[in-house]
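A single chain comes next, written as structure tokens; it is the form predicted alone.
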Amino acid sequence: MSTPEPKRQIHLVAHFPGVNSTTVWTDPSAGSQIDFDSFRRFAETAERGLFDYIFLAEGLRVREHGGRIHDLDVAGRPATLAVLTAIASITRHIGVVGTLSSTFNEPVELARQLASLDHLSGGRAGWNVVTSPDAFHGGNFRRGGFLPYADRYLRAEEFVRLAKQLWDSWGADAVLADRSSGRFVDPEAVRGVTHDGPQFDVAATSTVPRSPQRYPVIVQAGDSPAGRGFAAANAEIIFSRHTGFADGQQFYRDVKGRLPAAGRSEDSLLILPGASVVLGDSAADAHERSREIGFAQTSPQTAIAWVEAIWGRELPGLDPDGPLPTTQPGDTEQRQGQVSTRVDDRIARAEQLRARAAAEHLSVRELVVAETAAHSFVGTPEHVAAELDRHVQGRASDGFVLVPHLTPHGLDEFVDRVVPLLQERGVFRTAYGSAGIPNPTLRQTLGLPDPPGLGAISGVELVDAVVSSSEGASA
């Protein structure tokens, strides 16, 4: 009689709800987005729930609508590394992961800051590598522009490789701290990094000794062919948008299938879709709560702003409780700084929305709720736990990044009602370090292998690697 395979374990991540259209800041129970007490409360709940890590997104510029600050989408976004460092100081086990752009930062400085966070947190740091896409964000920086699509990933690839060389430039035994001899550092164990590539020309010696994890866990969120190729070559976590079961399985197979070509094993990369959860005492109760939250996330003003962004023009007099406009879309960029409302073919998108509104008898606001506020998992705690388990056992994901709609109490109900059910199913940990490691690093908590050795790589090799990856993905 064959031995059944052990159940795959679910990974859970807590996304602090910052600047995004899902945050219900008008809820009476909502707290501050920038007061540290909100971060503290959220982090303590996530750690009580034994989550793998806390995740912060980043907003490099306040979003605008019609050339003005979009006040319906401004919830505050303190500097990522400052917040993560503060969270690390009041937690013990949970990881701290933040989004930081490879387009508008410099490798030597960012590598130093992330290594410092890894030291200060006892090896719990992670970096979500993003390639900032447009001139709107580029306006904040001295370059005053942005990189073409292909160059963004070339820069990101070279950025990450260079950062890893900096993190590896101090040997494991470089710090002697030998009081008897008076020697603090072994100079032979510290090497300078010289790099001359298409994006960076650097001659540097890292100021930070090797950190507990050697380098932070690398997270990536891109979904394009180039983004998937970049993830297969570099990432240890993918923060994806593929929450549906069949869609998730397809994405999972595609990305994991790229790993052997990069010399990697399946367990060296985890795929964690962003997901929202709404619970209720019954299925009907949960769906009613989901409907109420959807409308709270989509005020009448928000609905009109969303339609104006799609239409590419102002729509004065548009009734949120009435039908979509009959006027054809224009070509003016109404909303700046939000990828989800950019469209390549406005007329085709408008026709698609009109067809859905007509078929389902939806008003403007009801349509926007249906398009933007659908929640990933809705039901009783038992139903949600079973669905999360099904997705992971069925290889549609390795877990989820939970995105609550409330700050700072958005995780409370999930931790109290769903986590115990997952533990009863034997698919979620009952303590940190349960593998016999009392104070695991983030990489150990995630069950990821140690970083491989990293040799020097030339700029030409980097270009070839990225081009090959992109061509292979689009074939």
Given for the second form:
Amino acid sequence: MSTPEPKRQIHLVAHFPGVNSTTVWTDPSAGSQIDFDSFRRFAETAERGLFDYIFLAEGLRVREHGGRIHDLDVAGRPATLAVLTAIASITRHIGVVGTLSSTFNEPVELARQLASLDHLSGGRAGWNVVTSPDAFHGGNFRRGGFLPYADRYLRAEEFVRLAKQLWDSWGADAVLADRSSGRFVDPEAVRGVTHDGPQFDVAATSTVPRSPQRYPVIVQAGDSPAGRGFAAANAEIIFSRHTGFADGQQFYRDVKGRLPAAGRSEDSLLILPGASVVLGDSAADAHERSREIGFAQTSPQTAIAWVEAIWGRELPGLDPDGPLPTTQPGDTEQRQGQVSTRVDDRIARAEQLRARAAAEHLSVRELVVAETAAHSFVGTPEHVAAELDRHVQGRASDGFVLVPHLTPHGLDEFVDRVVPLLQERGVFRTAYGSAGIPNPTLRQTLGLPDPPGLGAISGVELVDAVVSSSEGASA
Amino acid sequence: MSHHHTAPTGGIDPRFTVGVALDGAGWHPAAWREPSADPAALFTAAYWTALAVSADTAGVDYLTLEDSLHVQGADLTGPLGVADPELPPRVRPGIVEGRLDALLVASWIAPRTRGIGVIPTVTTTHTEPFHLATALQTLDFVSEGRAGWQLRFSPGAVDAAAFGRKPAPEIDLAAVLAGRPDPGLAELIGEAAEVGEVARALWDSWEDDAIIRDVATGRFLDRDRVHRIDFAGERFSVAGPSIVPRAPQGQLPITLLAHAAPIYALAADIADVMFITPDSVSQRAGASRGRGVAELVAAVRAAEAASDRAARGFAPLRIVADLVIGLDTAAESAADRLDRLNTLAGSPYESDTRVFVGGASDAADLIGAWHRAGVDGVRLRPLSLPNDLTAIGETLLPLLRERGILPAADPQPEGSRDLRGRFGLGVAVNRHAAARAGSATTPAPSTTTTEAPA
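What would the structure be for the form predicted in complex with the partner chain, given that what you showed me was the form predicted alone?
Up next: the whole complex, starting with the chain shown before.
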């Protein structure tokens, strides 16, 4: 019997349905998005499905529309780190990854929290590094909206670099816990970190010993050239938007092509697009369900609010079943989601939408469904399993971040009907730790290499570290 | 600042509570060298889970978790202090150095315990008030109403240098000890008060019934029941509302350790529970040095009377006395153990509060006497872990129940185990809901909480 080429393995991530219009709260089976029972139920399903990790987005401010609280879609969620830790507490193997802003956190505090989560979870922590440049979110934080847009990746870079110094500041064997000698810690193996840079001016000794993974797995989602550069230098996972096959391949090639220049191998970065799946017993059944879910995700009121956010003004009397407004967008920020606030951009976007609506004969609501609620994979379980496999074997992705539309049962059908088919195809694990590691860390579950530069810390290195991280210091 | 004028209330009559304060391997600096200790496990989940489950099973009312943003060996004030604030502190080999983030340890413990309150320490001086308030709300969700907060502020240059965004206020310890006003301490207290005020405002920013899921109108929220706080203080501003809907308890109990009059005043303004440190002859007790329970309780009540706390509808402060405790075991007297630990540490142990070593019966006598002197509870700081925590559960708590200091059985029925209830604080009434229920002339919602009897 000849040995076939090993198939590329699919990585799957479970995105807890968050605060947005994709979550169908009107469904009779929709549960609480905040009670811990929902997180417990969702996490147990994801772990039963052998997913790599559970992913949580972050909320830094309740959305507004027209200067008032946006009231149409799911709002209100727990704080990321606290609920991730509780999820880790009730699971055994699955990773826990959360979005945490590099703009509205401080390195010393966030690094110790992430290291704490990594200790508590036995090495299952990950961090989706995002930037948040705007004054709206800044309104909830000490610094306010201080960060110019162009500087957001500068801060993120400096933040991650400093966090890594803090995570590396305790040697692997720094905790001696030696009763007989009375030495709990080896002072030579713990170095203080000083850093004097454009964004941060820090002198600190980490309070947390080296954690099981040393660093949490670094996830990143940016798509701009700066974002791609940041990802190639720092990220171990990219949470991308490129779900289509050809588009996915192009993005995959571009980002992985940047790795050698950063001194990294191709397998040190996984690209996982966000994806929504709708299953049916037949193709026709699945497409009908997709249509129904799309309209449930976009109520008439939600469709109008979406258009108002782009038009930058209230549109009284807009008929959701009629055409787009003929008036041009204004420059008032409505802020329902992340939409551009520059009026030129709004006008361009409106033209684009008008063109699509005309070409496809779409009403306002149909257009919004098509723009926001288009599902990535629709079909029978066999079809969806084959499609996911095709994307991964064809290097359009390394797997997917599944974003279900129901809380907390949104993954049940996928886990029951698609996961077994992926396993039959030999492209998905049948147990955690199947590589012979009984309690794998998240990085091991993902098959990612250890972070580089692991080594003992000596007193000499302490001095070097202080000097080198102080380069470019002002006085 | 405008306030609601609800009738002052004590909530429900508080029963006596017994909490435990957990830190490292125990409160003695050499505790990690005890034969029963597991010093290599201090940074594992298994260690904290075992302690929490042990305390929960024993019927301890709540546990607190110590925390700070600096290593324990960083001397913040004395001659061993950091000469150059630009240099990070060095760790000291002989003591437990390092801690996991207390709020996350509490979040880990919460789903694995049933009845015990979980109270992490979170500091106010450099952290983000919004993150702090929403994380505590989340802890209340994951614990289903058992969360509290031990508020702490961070004096000194070490924590300030770790954040590097503002200088540390300087404190003149002599002035504080002499009871003179000190601008540095006043600054720290002022900031802590603002953070506490913001947290309470955010905790009230969603009314209980804000999530309406009204399919007919397509509205998930009633936006009239979700409120910006628009806090603009001297040091920072927070727009709000919280990202977290109203937590199970609404308002989490805020606790605070205090040694001196200015901090009693802070507690009277913002806290529900205050820890005092009686009967200590150590310098560590600061302004509490040499003062007994009755004297401290009187001082706290005076601070309380001087605040407008009652007018704002707060229940009276629950005053809890801290006690370091080492209990005799069948194998060894606690006094022998303390001697042994002191020898290992190289110096006699001193605490900011009374240190008790002896049998459970004598400990119960002392706690009974403190109860009669006017405290609402004790917080026990185990000399060493896990053995003193085990002994508290096995010998001391049964004795306190036998003597009627604690109720014979957990009085809280299933489904009603919230921490407010344990402290007898009553149900927290949302300020906006109260304003709505009040007269049309009720002033705009204040930035302080109101409470009503259960």
